[in-house]
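Below you'll find only one chain, the form predicted on its own, shown as structure tokens.
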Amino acid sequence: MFDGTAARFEGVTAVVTGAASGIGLAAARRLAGEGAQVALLDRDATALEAACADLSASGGSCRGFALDVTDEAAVERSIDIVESEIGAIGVLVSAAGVLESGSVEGQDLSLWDRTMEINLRGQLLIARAVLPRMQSRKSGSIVMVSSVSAVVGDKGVSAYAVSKAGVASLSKQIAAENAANGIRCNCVLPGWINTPFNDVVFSSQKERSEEVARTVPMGREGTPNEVAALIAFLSSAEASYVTGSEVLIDGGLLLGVLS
């Protein structure tokens, strides 16, 4: 957990989706470590319970909500509870997502649809639940997790890439429609991050290590904590004049693609 030397989120209520693992969990830890009361949303109830126990043991304030972000009614209920029992939501980090391999012509359509449901529609639903509350207070920050796959042709993960391009576009729409309401929205575009999330596209750890060495100028994967630090900055008042931005955090991966 962040060492607590800064307290940019003291008194702030934050909602994090996909919060039981990976980037979502790291973001929740970082926000809680800086003083936020954090609501963790994830469909994995067991992992969610463990995540909340971990944050609480480290001195963070958190509460878990086991739900699927594609379930509109469940999302609305959870946000109602957060607002009434925890506090007015000042920060939303939308990190829930899935990765399935498959080409444009070969992707199983049920997996394509499920990817779009979770990665794009899920981010839309949580934003729609939170935005009216933020609009009524004329303040708030939203950070959505997209991917470098959103801005290049990424062979073999077509549904994921298209869904993440949609997330980047959605974040711009939210930013454009809500800037006058005092609400900011940005998205982060991670490259290779050291979590199990990317395991599906590799046959072995050796293949993964070789791909990272070949494609990333910095020569390593990023960590969830590094992405969480960027998310915390964009969520904070230090980024008060930043909205509608797509921020790469990829170790120079796209530099390598273009060189």
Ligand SMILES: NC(=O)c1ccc[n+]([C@@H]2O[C@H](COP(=O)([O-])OP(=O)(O)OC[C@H]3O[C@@H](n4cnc5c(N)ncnc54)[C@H](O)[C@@H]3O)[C@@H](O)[C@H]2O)c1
Contents of the next structure:
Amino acid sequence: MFDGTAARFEGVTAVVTGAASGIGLAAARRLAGEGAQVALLDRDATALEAACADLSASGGSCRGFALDVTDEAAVERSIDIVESEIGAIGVLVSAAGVLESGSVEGQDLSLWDRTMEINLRGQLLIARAVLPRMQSRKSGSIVMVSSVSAVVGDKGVSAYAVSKAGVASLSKQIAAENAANGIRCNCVLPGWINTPFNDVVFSSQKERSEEVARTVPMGREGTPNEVAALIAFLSSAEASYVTGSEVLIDGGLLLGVLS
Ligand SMILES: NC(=O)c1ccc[n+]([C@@H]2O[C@H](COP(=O)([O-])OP(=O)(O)OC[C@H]3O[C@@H](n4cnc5c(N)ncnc54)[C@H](O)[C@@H]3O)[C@@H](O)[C@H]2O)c1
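Please show me the structure of the same protein in the form predicted in complex with this ligand, now that we have looked at it in the form predicted on its own.
Every component of the complex follows; first up is the chain already shown.
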């Protein structure tokens, strides 16, 4: 049983996408802090370098790969390098994602395609690159980052919501196909989390605070570290009987409180 002090990821190699910012960065920090050797994948080379420097300065072991998760060859190459130069991948956290606004009838189709390409196809590509290695060892854990938008109506972000529903389903397909292979796959569904991600949705901090206060029973946004703690749990051996799950982390946003 985890007593809160043991390093749950000692000797584990972890790959985290979207690792230069927000939830991915917090997950990478958490895994590295608990002993993992972490490969950070992100398309923002400058932020990635800063993230790696930060992790290394706190004693973590990390290496950055600047790539776009939609670039299949680059993704495959990075996983080859991780396996040959860092270690056998035991944990994958797939967090890279983008948010574009647009209603169903008003959606710019190129943004629709781009959203699906990054949020859904990107998660497929990284999983496909890692899965055969995990299968050959009959061991591994994957956590995909979906969203509360996957399971409710969410006005004005149709492409995003549909892509995240796809991620939740993809996670279940991976779980189903690999349960007998010793590989678990779960997804987390965050509500409002305090990262730069939602900046496109709000025109001001005041609007953001009012929306959060109005919709979230706990009255605040979640922190990336709170999501990272859940991701770390799902990634760890403590969650050894958890697979195919969608776990909400939303301060009660989807409780549907009536009064
Ligand atoms: N912040 C929230 O409120 C919230 C809520 C629900 C779900 N999520 C999900 O959490 C995940 C992480 O979001 P965040 O809040 O940390 O946002 P963030 O903007 O802080 O981080 C996202 C990271 O993904 C990277 N990225 C984007 N497109 C990429 C690509 N094509 N290739 C490689 N890297 C790419 C960005 O460079 C960035 O570093 C996303 O999948 C998002 O959908 C966030």
